[in-house]
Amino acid sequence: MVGIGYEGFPRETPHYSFKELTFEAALKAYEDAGVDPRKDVDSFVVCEEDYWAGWSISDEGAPDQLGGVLRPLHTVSGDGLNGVANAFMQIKTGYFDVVVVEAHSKASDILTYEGILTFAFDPLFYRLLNAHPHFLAGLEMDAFLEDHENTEEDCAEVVRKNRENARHHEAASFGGQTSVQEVMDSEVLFRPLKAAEISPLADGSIVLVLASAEKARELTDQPIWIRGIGWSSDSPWLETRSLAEARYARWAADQAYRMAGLERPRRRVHVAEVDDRFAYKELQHLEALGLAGGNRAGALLREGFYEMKGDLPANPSGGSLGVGNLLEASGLFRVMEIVRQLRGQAGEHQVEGATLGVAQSWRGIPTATGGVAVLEA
């Protein structure tokens, strides 16, 4: 990682395109990594979906606000942490030295939200149902909170935490004091899951530029290394899946970790970026990912462990709860946070004295689908 530009987040973006969002983040993570796109950059990765732009091979609007017109494009259907999984892979191939991962969220432009969740779930047994799409997040904070050493506190204690942790982020919209109760008095809409614990939707973009070693120590003094990532599905079947557990994430933290050489990452790890677009979620995926001594995660939060000045504090940026739901710029947006908290660049949210760190993502309702890199200074 040699480069790190973005332009959000804020809950509307009336005056920006999506394309004039990626202009400002690109010129941002171009001028960072010092390198001009028309003659540095050999190729080009975006992370777009074509549902949430609104026309089919969205890819189309890519190349132009990148500086990558007439060069090598590809689009990943899907998060962009599995972006920047594709740009590592490329850059292993010895053809590429310098590769740029780029994923946004227009959200604000969406009309259909719920809709085009529903249109992502099976035809003949789920769609049918008629229900808002979030009803399966519902079941699976019930499933985790029945099979897991976690409650409905523990939840509620995320939502406040990540919310006073975003008040610290430069760019974080949705940023604030909140107490437990408060959010356990919140409306319950899909029970167990409550209205405060569901993150809201936000605009932004955020470009990452890539380099093969060489390039990168040509480039910087301060290069974060990808020392481990992995990726993973679990089934596309909500009957065949676990409800309980993120298997997709422990597979994919599995190949990170194997890739990285690391072992007991609880006691590694400086920091971790997870993804917590409920809020049970963020408990789920840091018990998947082996930070948690197991089942324990809820135990753990209650004993500070997550916090700012904790042993492993855990979405210091204030995660999807306090920054927003970036679609498909979720993972993305992570795994610049943690080159961020490596670099010593976090500002008011910096945890002192991290040199690796854990960045997840989950491609969100209803997909089973997630990735996991290992970084380091």
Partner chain sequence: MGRKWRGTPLTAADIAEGRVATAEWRPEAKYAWSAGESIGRFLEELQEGHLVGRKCDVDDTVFFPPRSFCQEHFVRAGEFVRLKNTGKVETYSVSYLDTDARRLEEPVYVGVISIDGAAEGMGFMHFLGEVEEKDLAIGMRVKAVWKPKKERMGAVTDILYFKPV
Second form
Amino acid sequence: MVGIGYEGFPRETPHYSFKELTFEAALKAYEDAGVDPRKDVDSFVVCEEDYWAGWSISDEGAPDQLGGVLRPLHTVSGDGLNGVANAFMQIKTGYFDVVVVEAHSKASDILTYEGILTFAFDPLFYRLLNAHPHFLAGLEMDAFLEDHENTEEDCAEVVRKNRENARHHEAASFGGQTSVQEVMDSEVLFRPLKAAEISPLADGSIVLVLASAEKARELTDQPIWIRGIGWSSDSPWLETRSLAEARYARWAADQAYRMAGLERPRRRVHVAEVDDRFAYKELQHLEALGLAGGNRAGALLREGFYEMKGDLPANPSGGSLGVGNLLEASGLFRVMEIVRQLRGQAGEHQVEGATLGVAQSWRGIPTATGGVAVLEA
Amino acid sequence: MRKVAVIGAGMTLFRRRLLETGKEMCFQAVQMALEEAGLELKDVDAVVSGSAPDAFDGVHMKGEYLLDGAGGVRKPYMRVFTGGGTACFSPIAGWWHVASGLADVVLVVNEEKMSSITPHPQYAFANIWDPILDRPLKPNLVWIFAMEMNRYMTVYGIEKADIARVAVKNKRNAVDHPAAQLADPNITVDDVLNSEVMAWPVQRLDISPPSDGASALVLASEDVARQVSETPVWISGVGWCIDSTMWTNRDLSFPEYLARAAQQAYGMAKIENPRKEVDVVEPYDPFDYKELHHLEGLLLADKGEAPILTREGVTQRDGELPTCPSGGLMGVGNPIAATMGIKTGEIYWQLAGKAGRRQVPGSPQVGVCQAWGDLMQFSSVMVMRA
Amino acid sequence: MGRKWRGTPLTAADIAEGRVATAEWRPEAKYAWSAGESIGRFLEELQEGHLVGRKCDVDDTVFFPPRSFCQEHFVRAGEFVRLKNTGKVETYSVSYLDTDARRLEEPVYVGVISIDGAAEGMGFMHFLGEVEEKDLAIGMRVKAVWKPKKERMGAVTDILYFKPV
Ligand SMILES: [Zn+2]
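Okay, that's the form predicted alone, but what's the structure of the form predicted together with its partner chain?
What follows is the whole complex; the chain from before opens it.
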């Protein structure tokens, strides 16, 4: 990783088109990497879904604002971390030296977010239940709490921690002091899931520049290395996937850790950014990533293990609960935050002495798909 | 770098409507491809999915929906998307999964179910236009092709009859394809010229049909390929390129983005003179004129020359440069991304000597497949060797 | 070869007459896209009866429609430039299809019109009017015909069509 740039993350960005929003992020990333996109970049990867864009074949709208006109550029219908995986593989073929990855959220352009989520469910089965799409999060949280040693209060604690962390992130929209009691008292929407445990939507664009080892050393004194990357999916059927355990995250981590030669991650990893679009997801993901000593994420959280000053700060950025749900840019945000941490450039939310970090993504309701990246300074 | 081979291909019938769901079509194509490769799903390290707009199938995040049919559960599963260009682009993504060393065996599964959307697949295409600059004019997708075709014809002085010959050739070639939807052994140039005008110069028989279908490929590293396959076909060059979103800002008479993608692929494949070295080609032919446009973009014909080559029979299955021996989208059908089966899949079958009645004579050694997509702005190209 | 080519073809009637099970769904997918700085200005100027482009300061290329950055030099764009109401037909079609692929009795003429004062070949899509089909030609000079001012909404449809000069 040789360059990062973002523009965000307010609740809405009426003054920018999605192209202008991305252009701003790209300018910063290219300056940070010291590359000219018109000459130095071999390939561009954009992460996007048509129904977030409101544009069929949204690939069409991608090149101009990245400097990708008349260059190799393609879209991944996936989260930003999947885009990083493609860039990584392209570089590993030996044919590409510098690859750019972009993902954005223009959630404020979407007037019917729930309607679009519902449209992602199987058309012949679940969609016809006519339920609010978040029912699935309620089911998962219920199964998770039932099976694992965590409580509703632990989930509320995640909200408190992440909103607190977000107070120290320069671009977070939802930082603040929230007590566990306030979260517990918020409206129960999909029992046991409560209103305050659902991350709000935000806008933003993120651009990362990746380079081969040789090129990276040429471009920067402080490259951040991808040591391992993995991605996986559990069954698309709600009945045959695991609701209690985030198996997709465990399988993705297995792949990433194997590649990185990383064993006993809970002891070795200094900082983690994991998907917390619903509060229980952070605990579920920490456990699946082997960062909780089995099913003990709630207990560790209560002990302060994941706090800014704890042994393994989790979501020091504030995560989706504090910064906002960035749709397909959520995973790229987490990768970028780990890069900032390992560079020592995370400002007021810097984790002291972090040299090994993990970023994890989940594609959101109704998927059981996610990715993991292991990064090192 | 690691060599990558195609060792199996499969596809469903292409039809206006199939009973099978998208997942089921994927499953059928995957089974056929794995059978040919002599492998089972457990041998597969990763799956690449390709499909065009979600609006056809009527499912947001369609890749997630298709994943069990494509064999992606508990595997690294990745959907890539470049509109119609996906037909030859997802195999490129499959290539980098193997060439990078991350996987030894990769399944590439492309799907399109265009019959789900009502009243017509065109309804989905209405949303491919810029929402502010174009959509208020209530455009139809065919407009854009009609305008490109008109520009191409006018700049190079091309007669419609010479374009119609492509439709005739491909629909006749398709007679030999077991999956074909619109094969016609008796079609003539006059039939095309007398067919209903849709958006002049585009007439009904200039256009490929909307279709349901799926296709699959098995890609393998050199070690695996030599172990399990008698006839591996090697991916020796890949390229892709996109032009600006602002399609009204460029001359539509020549696809510069394709020329760049082709140069990238030829460079990687060490092909110096494509006109001499390429034995068989499957350019993307959703409209008859696109085959010509693409032959020129692939640098297999000079600008404005492809219609002449067609008239002279060079592009016939037994000609010097067999072009769309499968029958192409014009004859076999156009389930957008799933046309991988008649592009990359066909070149694999041709170079492996497994194309049956469609086999071009003289045991071809070098083949090229190409697809095209987005707002007339993207192309993907693959060079393959026997 | 012994390959199995599978798939079960259906007819339109199989579906219409209920011989196969189907489920219907109309997606709830609505958007309000931010136009942004450049297209926002473009739409405002349309309402005033002007076409506007925007310049790249590196080589003075005038983009039309305007944009906030130059995709060639990858820099922020410079000043907006008002352009003429005239231009040239780069290509066109005579369309019998509406947006849902239904057949039109009377065709519409649609084209790409490059605008005078913008960089060579830079245009946009619009209708052609007050012209016979036989007189349509690539290279034809045309001029914008505007809606009455009070009916304009800040949209490309504030221009009714382009007519021959
Ligand atoms: Zn410029």
